[in-house]
Each structure stands twice: as structure tokens, then as C-alpha cells.
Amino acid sequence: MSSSLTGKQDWSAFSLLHQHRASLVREHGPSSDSCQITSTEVLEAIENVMQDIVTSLARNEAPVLILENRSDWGNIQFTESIGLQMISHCTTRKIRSDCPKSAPKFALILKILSMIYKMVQNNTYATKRDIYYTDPQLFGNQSIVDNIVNDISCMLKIPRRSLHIMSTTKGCIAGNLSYTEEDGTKVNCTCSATAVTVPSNVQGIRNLISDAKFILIVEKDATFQRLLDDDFCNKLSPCIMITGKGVPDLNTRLLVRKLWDTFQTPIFTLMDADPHGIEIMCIYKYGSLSMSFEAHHLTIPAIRWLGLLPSDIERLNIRKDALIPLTKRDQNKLDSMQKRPYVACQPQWKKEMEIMAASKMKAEIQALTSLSSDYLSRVYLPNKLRFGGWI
């Protein structure tokens, strides 16, 4: 049984989508962001770190900073309601000021802490890129700054945006959504040939208005742009589309979470049928290892996998020459993902991964064009949404 999208959508035929939304509201209930951390609390947290350092020096002891091991799976617990989150009593590592190996990092942490302190005091903001370029020779490279900022956020138990460090935005959004930015600018994300860039201060946006029946997270910008060109948002109106252009940046994840907290609208993902695409979906849904200390603000376990499913490849009889063999790296990633804690509670995901592993093939979303140039927007997505083709 199939249907195609030819004009404005008659939503009366999408009963399974309506039922899914009703079940989400029952299961998850009203959701809200946690209370804001005040500037005073941020300043006090930094002052406490500095006080400990001064106390150590007064005792003629070398100061030490203690950081949680953010990259250790042993420090992570999984719950279906939150996703991957750091345990309260996790293993730590010491950054000593008297050790030649760790002293440079100790100094850089203090340097960035002092910059954060001044920004919070003066109510100014900077990106991690801005911080790096204050002294590129001192910091060495951007990744060092990125890691230290995350370490500080984890150490202080304060979200990065409350430290007045903004993320560089790469994500885009389109569709049935309007909101007001912190400076009063009104934004209307009407779906057209262009999209709106995800705001750099998601925390500050307000007056969000939408009648969207669903939100579609699209893995790749090329697919997102193709759907815009096909006028998908208007044909399946009202809906919202968002892309993180690959692995999502923090602002894109924060915006998806804010949309979920505000509207409790069903959220679906459209990813390539490959290990990388599955992993990106998992970041949106359950979070990532490195940012597990912020899971409460970022994850949306209610997200569902709409496509492209490995089982769709055979079901739709996609041509073999449109498929790509799994590389050794793909196979290793797939093996690793099948052992992750969230797969145990997702038997349908596990089955899809097993199909991929057995076929030793992967497919990009663009493989659907082998069926017809507009198959994705005209047939595939409408049918998936109409007949409950998500897992």
C-alpha cells in the first residue's frame, strides 16, 4: 500500500502520527528546562576553585585540580528517560601544578577560568574560537581550548552557556516556527529555498509559536536543501525541519531540546543507513560520551528513527549499484555500537544493525533517487509518517 504527496496534506489520514503524539504526551508529560544558573553562582563557583588553590599554596602544597574522566564509559550510566549521563561518583584525574606533564594544562585552565570570570562580571560573551584567538601561541590549537572549556563546565557543574561561552552555530531550521531572539528580533522560519540559521543563544529565545505536526531532524545539509527545493515543508505543512549538518553542534541540540520541551511534538530522524548516521541519531536521542555531564539539558529519548532504515533497502528493492560496501572502519563502529547500553532496550534498532552487518552494505539517503528523483519527499517520507514507519 502506498501513497504520494501531491499537494497540501490531509492530516486526517495520519492517525498513527496523532496516536504517537498522544502517547508521547502521556508518557513524558509537560517538560521544562531546569532553573537558570545566576551570574553570582558562576562567580562563586570559580572563586571556590581559586580559594582551594590559595589554600594549597598557603600550606606550601602544590595546587591540584581534579577533573572527571569524561571519556571513560565506566563513568556513564544509561537510563531510558535521560540517556547517557555521568554517574555522581565517577573516576577522576588530577591536573597537578608541579608536574611537567600537567602543569601547562593547569595554567591554561586557570587562564580560561579568569577569562570566564571577567566575561560573567561584565556580562559579555565569547565563542571558543574567540578564546583561542586571544593567544593562539599560548593555546596551541583549537581542540585544546574546546576540551578545557568542557572540562571546566564539567568541573564546575555549570552548563557552558552559563559560563558566557557561546557555541559557533552551523545548524539550520525551516518550517512552521516563529520565535523572538533575546535582543527582540522576531524570526519566522517559513519554509522556502533558504533556511534560518540556528540561533547562537538558544537559551535566550522566547515566544516560540508552532502548529507543527512533527519535527524532522535531517542528518545532512544536502538532503535538507533537497527537501527545501522540493517544497516539502509546505506540502506536508505544518512541520519543522532541522539539520545539524552532520554531527550536531551544541546549539542545534539545544534547539531541538527546546522545541521538545515547548511543544512535545513527535521528533523523527532522517539519517543515512550507515553506522555514522546511526551514531548521529544516538547523539540527538541519548547524548554523547563527552557531553554526558549535560545530558539533562540535551537529550530527547522520545526521538524516533524514521529512516533510512537498513530494512528499507531490501523492502524498496533499491538497486545494488546504489549501495556502498561497509569499510573495515564502518564494521568496527557498528560492532562497537551494538555493545552500547541503549541498544539493549531497542530490539528493533538491534535488528536493523544486524541487517546492515549481515549485508555488509550501507546506503546514503540519496540512494532513494534511484527509484525516482523526488521519491524521498513525494513518497518515502509521507508513507513513513502515514503508516507509522518509525522505530
The other form holds:
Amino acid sequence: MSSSLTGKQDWSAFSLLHQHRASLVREHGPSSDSCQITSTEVLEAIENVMQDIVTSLARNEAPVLILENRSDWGNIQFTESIGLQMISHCTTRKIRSDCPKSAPKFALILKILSMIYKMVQNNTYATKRDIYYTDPQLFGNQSIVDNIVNDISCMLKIPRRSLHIMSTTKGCIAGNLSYTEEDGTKVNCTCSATAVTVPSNVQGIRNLISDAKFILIVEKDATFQRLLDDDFCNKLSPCIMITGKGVPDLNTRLLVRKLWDTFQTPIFTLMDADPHGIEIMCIYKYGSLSMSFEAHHLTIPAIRWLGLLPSDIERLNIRKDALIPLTKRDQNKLDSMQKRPYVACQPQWKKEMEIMAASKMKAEIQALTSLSSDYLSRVYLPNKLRFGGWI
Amino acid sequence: MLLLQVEEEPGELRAACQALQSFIHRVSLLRPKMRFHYCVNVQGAISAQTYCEPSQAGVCVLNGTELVADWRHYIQPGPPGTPVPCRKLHPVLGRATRLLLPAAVAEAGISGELSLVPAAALCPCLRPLPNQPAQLNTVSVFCYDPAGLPLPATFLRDPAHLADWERHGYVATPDPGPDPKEGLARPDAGYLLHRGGGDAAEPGAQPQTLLLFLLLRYADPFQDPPVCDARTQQVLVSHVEQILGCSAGAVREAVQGVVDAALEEDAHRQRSQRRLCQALPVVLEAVSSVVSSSTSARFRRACLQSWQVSDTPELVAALSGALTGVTRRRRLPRSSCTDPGPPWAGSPPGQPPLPEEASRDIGTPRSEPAGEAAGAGPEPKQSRRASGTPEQGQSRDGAGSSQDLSQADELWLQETRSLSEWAS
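Form predicted together with its partner chain, following the form predicted on its own:
Below, the chain from earlier opens the complete complex, with every other chain and molecule after it.
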């Protein structure tokens, strides 16, 4: 599948990286592609919902929809191989059609189901934004549509893409990667002077080609652009850089997962040394609470934390004035994260969080510029990768 | 027992009997533990009625005063099949409001404190049927003097004296001639409510009446016991127009509070109805869209067969009626009516009412506020005095002193004498 693209770096000194890759392949093995759900199956699932409503009315009973409580930690279990996923017998809630509080949601779920039904029949796609704008007055606001789409996906056990609802893409990718989109468009991320937007139909891309030795997930767009400006992808070529510009959208997560499934290349994260950065890294690695029902298609437990580690702050003797005190909100978030199930199996992460909690300080990646303007791309990242500075 | 022998024209006699019966009925509403027998023998034709509330469950307590809470005393039942899911009133109780005594009353030697305790309830209670459309169209005002006897006043006939009805989107007009309905307690004033803006009532809406109870309380700290004696009673009754007129602002403010609280329930029901009305067509449209566009013979056949219809338009028509029907018939558990109802009028959210103002349905478990510290309010002195009223009630039940009994009898006779005046 892969063929050689351009490269400058002598990788013989990166033995730890090679060993890491070999161990990942041993541990995780080649991942099977997620099974595709056919249009007929989607249509049948929606018809079953509608039929239940019709028959319950025929029995003179008010129709109800049963939704699983997606955002309840009690319904989530953690496994190291998958991350956060919903338990099989989770608690549910009833959305009644005859209760004034829940009737609007009941109606909107059916409305969106009927829209999905038509899109699947006609083989057309829409974003959640498109759905909202079909009747903004009815839907009220975008977050209501977003929430209902996730509820439907969870209720029907069908991924969003199979419901013909595309997610809006904000992520960018650059480096040693080329692929063909579903419509035949060839994309070469190496040639582009700027980053390429993550495709909106990740499942549809094919012919992925890369010789990347590693994939670097960058939390923030500003850092991503700075690394592009510093020609990082060429200096440490071949590699792939990707950013979700903060909390990643679904397509960015799907693409990272697709890259992992295809190449089993080591994936590292470059985040701010703050609770928010750790949270974002956890979403890539273990998944989010609200999307735990799709964990099998989204999480990548092989991801490693490369930087910026709280312990790096003292090790690199970063100036105090480049650090920021933790706010009360930061401290609360840090406390709650330390209680999460996945922290127990990550003693080194826990230690880093304890360092952050003890210092009561956080640092953005830009704090490294206090050492030198190109310290990140010239020294920090190459050394981390060479000497195995990930956890 | 009171026996009267009269020789009157039949027409006058009938009016007098009706007035007497109405009076007894009204009095019995505040004395649920007493048994009132009304019996008239007109040339051998006997008309008899007994008023009492045998069950404590049919009683609610308003600031120490018991009130018969069975809706059948206040409104007529609807046509057969009309749902009345709860037989009980759930009044909202207002704060005791001090009334000014006009000079004429003071000059008559009355030196105590007079206060008004308002309460309001929607009747019938439709809480167990939250989706049943309702139409509030009448108001009935029941005013009682400190002795618990009906206190009609011209002041009450003007709806603007009691509340700003437009605040809730209503236009209130005096009910020009509310005929005394057989078996119903006769109010001291009645109003008709119309929705402003020409909003039409939903078909099948259940008519509701707002019941307003205005309870006057009197306490004189310089009297022992500090209760309303017959002379004071007479002075207050004869000056009721002046008293209410003198404190018109305070009366309106007090009544407005309970009206607001009671009508909030009405407004909440209407908001809920609107939400349902907006949701149901969306549900229908979504179901019919999927059914009509489906190419699955299995799915379409299952839907059509479950309703025994032959095509999608027939199915949609059937679903429309069924969805509206099951939604309207939604019934909450009966226990939904045993809660204390909306927050107390005038009390900030979360703040418990004063102990003296505590109202609860008898038999409903409820922790009582402990001690007087919990009752620290703006008028603690007045509130403490008001709590003496149940003692007065006790004496009227026969448990008090003979002096109290004679006072009560005197009041009774006095009120009986003024029956014809009240009936007019």
C-alpha cells in the first residue's frame, strides 16, 4: 500500500521509535476496517421506530422513544484496548410524546429521522448545520440538532456517516500522506505548501499512501502552523501532522483512526500542559463520554503523550513568567480527571497530573519559545522522539 | 336548633327559604366538623338538606381555618363524561394583610387589629390531567367575617378592586346576575373572565372557576380572650364597605398575590398545551412522510393493518385523532394532587411560609416549622394574634366557655335577622 515519498532525516538514531512501532504492531495488530451498514439496514431501523409508534397508538397508548443515557458515567466502562465505551445494559430514559416537556424532543427526533430516511433513500448527504437550517424556528438552536443526531445514532446503533449526516470538518493535515477521495480526487498532503483540510467523508477515502515514521497530533492550530512554518514535516520527514484545532471534530478523529488502522504508525500528541490539553488528548486516545457509543470506530489507545509534559517545565527550566497559574476551574477539571477510570492504568500520566496539581501552574506549548524561538521544532520534538520522551 | 314559624306569601317564603339555605350552606363551608340540618315544612311539603363534611380528607386548612374542599360545593358538574380527576380544592394561601380601621370604627370603640387573609383555588382541579385543555371563565368570591359568617360587600362586585386581571391576559366583568345554583354555595360576588386578544377556547376545553376566599381576622390585644365579640362583630359588619374602601390598595395587593399564584398554574397549563400543539403535527408529518415514501411492503402493510385502513391518508387521519386523544387523556398519578401546590403567594422561592400561614390538606404528612423563630416575618405580632382564631372556632364547636356560646348564638340570631337583606 505504501510507497516512498520524500525524506531527509537519518532515522538510524531513532531506535526507540522503531522499537515502539514494533511493540505497537505486536500489541494491537492490524485493525479490521469497521463494518459498513447498508442503506437498507438504516431504512429498516427507521421504519421499525415508526412502526412502533403506529402500533402503540393503535393500542391506545402514547408512543415513547427509549434513549440510552449517553452522558452518564455509570453507563460507561473503560477497557485499555478500546477506551471509554457504553456498557451493554445501560440505563435509559423515556422520551414521551404526551408530556409537554419531552414532546418537543420526541417530535424533533421523528422529524430528523424522517429527514434521514429521505436522504438515505435519495443517497444524499447533509451536515447537522444543513439540517438545522431547514427549519431554524422549529429546531431552536444548533446544539439541539447536534444532540438529537447523536441520540439517534446511539438509539439505532448506526454511525452518523451511515445516517447520511456529515460532520463539519475543521481539522487540518500535512506531511507524508496521499490518498484518493470517494469522488476520485487525489490528495497529496506532502506537496501542499499549506495544510490540507481533513476530508468530510473519511470512510470514503482510499489508496492511502505514507511512509511516515510517526504521526503527530497537535492540539492547537497556532502551534500546527508554526511547525509548518518551521518546515517540521521536512526536517523530520517522513511524518504526518494533524490538528483538530482544539477539541477534535468527528472527521479528524475518524481520520486519525483510519491512519492508525492502515499504517499502525506510532501516534504522539503535542498538547498544552494544562487540564484542557490532557482532556483533548484523552478524547483522541480513549474517546469522549458523549460519543462512547461509537468508541469502537473512534478511539486509538496506542496514542502516546509526547509533550508538553508538566515534568518538562522543571526539567527544561522554563521561566516562571512563561507559566500560568491554574484557575479554580482548571483545578476542578484536573481533580475530576484524576478520578477517571483510564488514569488508573496510566501511572505516568497520573504522576504528571500530580506534578501539575502540586505546582498549581500550567504552560502552553508556546512557553518553549522562552528558551528559543524554534526550540520546539529544532530541539524539543526531535529529542523527545529520539530518546523516547513519551508516556 | 333554630325553629321559625312564619306566615308569608308563597313567593316571599320561597325566597326567604332559599336565602336561609344558602346562608347555612355558606356557614357550613368553614365548619366541616359541624352537622347542619336544614328542614322547612311548607304546608306539609318538606324540604330538607344536611350539610357536613364527613371525611377529613375533604377539608383543607387556611391559616388555621378549616374549609370544605369538595369541588361540588362550588361549581356545577359538567355534562356526563366530563373528566373531573380530582374532587378537592388546592388553595393558594396569601399573607395576612393588615387593614386600616376607619375613624367611624375607631370611634365605635374598636381598637383591635383587623387583617385579611386571601386564598385562591382553581376549581375543578385538573392537575391529574395535565394535557386536558381548560378554559378559565368565571371567578367566585367568598368573603367571611372574623366569626366565619358570610360577609357580602358592594366593594367586591368590582373585579378591578381585587386584581389586575389583564396581567394574565384576561378581561374581567361583573357577572350581572349569577343565579343561585341549586346545591352550590352562593358567592358574594362573581365575575366573568374573557381572554383578551380574541383567543378562542380549544374545543373540548374544561371550564374552570377561580375561587377567591377572603377571610377577615380580628384580634384585640387588650381583650381577654383576644377574640371578636358580638359588639365588635356588629360594628365591623356594618362598616365593611368603609373598611375595605379605606384599605383598597392593600386588599388588591393581597388578593393579587394569590390570583397571580393560582393563575400561574393556568398559564403553565396553557404553555404546556402550546408546546404539545406545536409538537403533535411535527410527529404526524414525520410518521406520514416515512410511511408514504417507504418502498417496503412489509412496513407499509404492518402500519396499515394495525389501523385496518387501506391507504396512507386514512392512516394519517386515524393517527391524528389517536395521537390527540392519547395525549389529552394522559393522567398523572393521583398523588400529584396531594402536594402543597404552587409556592406561597408573596413568599420568595425556597422560603418556607410563616407557621401561622401554613396551609395543608388534612392527612397529608408535612413537617411543621418548629417554634416561633421560624415565623419571624414582617408582622409577627399580628400573625401571633391571628393564631387565636382556631380557639374561637373551638368554642363555636361547643368546646369553649358558655360565654363564648352565648356570643355565638347572638351572632347567629343577628345574621338570621339580616337574611332578607343579604338575599337581595
